[in-house]
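The chain below stands alone, shown as structure tokens; this is the form predicted alone.
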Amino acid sequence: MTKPVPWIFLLALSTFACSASTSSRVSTINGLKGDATAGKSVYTSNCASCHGSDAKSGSARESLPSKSASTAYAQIIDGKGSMPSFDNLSDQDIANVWAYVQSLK
């Protein structure tokens, strides 16, 4: 008879596999170059409700532009707090985004 897995282990194992694929995704991302242009239009329908249309002043509170780019990836694969994850987009929508609230600096 064979002991049945402790569900804290499928836990964790999920979340390691979660890590591991951001982190992927992340290192694919790296790679793209943005286009800030495209970059508006995702960020205006999808990111300026909380962070505003300067990505400094919305209710999140959070200036966009200071943080690195990987942790930004990351954010918005995994989302982070009450920010949801926005891991529908594709890898071209995020650098787009990314390149756009560096615009913004």
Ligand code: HEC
Given for the second form:
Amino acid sequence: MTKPVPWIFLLALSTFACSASTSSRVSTINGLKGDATAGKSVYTSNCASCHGSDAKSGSARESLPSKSASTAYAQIIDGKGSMPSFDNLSDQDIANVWAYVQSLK
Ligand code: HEC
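Given the form predicted alone, state the structure of the form predicted in complex with the named molecule.
What follows is the whole complex; the chain from before opens it.
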């Protein structure tokens, strides 16, 4: 009876740790100034294949420029549905890619 408890505890702990680190990254990125020029190459190599070169078409069928920055940052870090996680991008890369997406509004 005692064995399952630590696993459930660890699972809960790791789930909490994961979302806590996402929200702290989101607030860090919110404080950065994005550089749209630098973000263009991040966008072209990581995002354009699904979101199109205009960030409004493509197979994902989402109009990215209209999304809120915090929602977008969390989604880029964690992924959602068929969108993979891009947690390998640096905080500055994410701020830059979002500045580029906003320039396509
Ligand atoms: C493999 C395809 C794919 C790639 C690559 C991809 N996305 Fe997505 N993205 C999707 C799909 C599919 C959705 C819709 C997900 C859903 O709501 O289920 C989405 C949704 C989004 C949203 C909308 C979030 C919301 O829920 O309002 C944002 C913002 C976004 N993507 C940004 C990016 C950025 C920035 C990149 C590059 C770093 C990227 N995506 C790369 C497939 C992709």
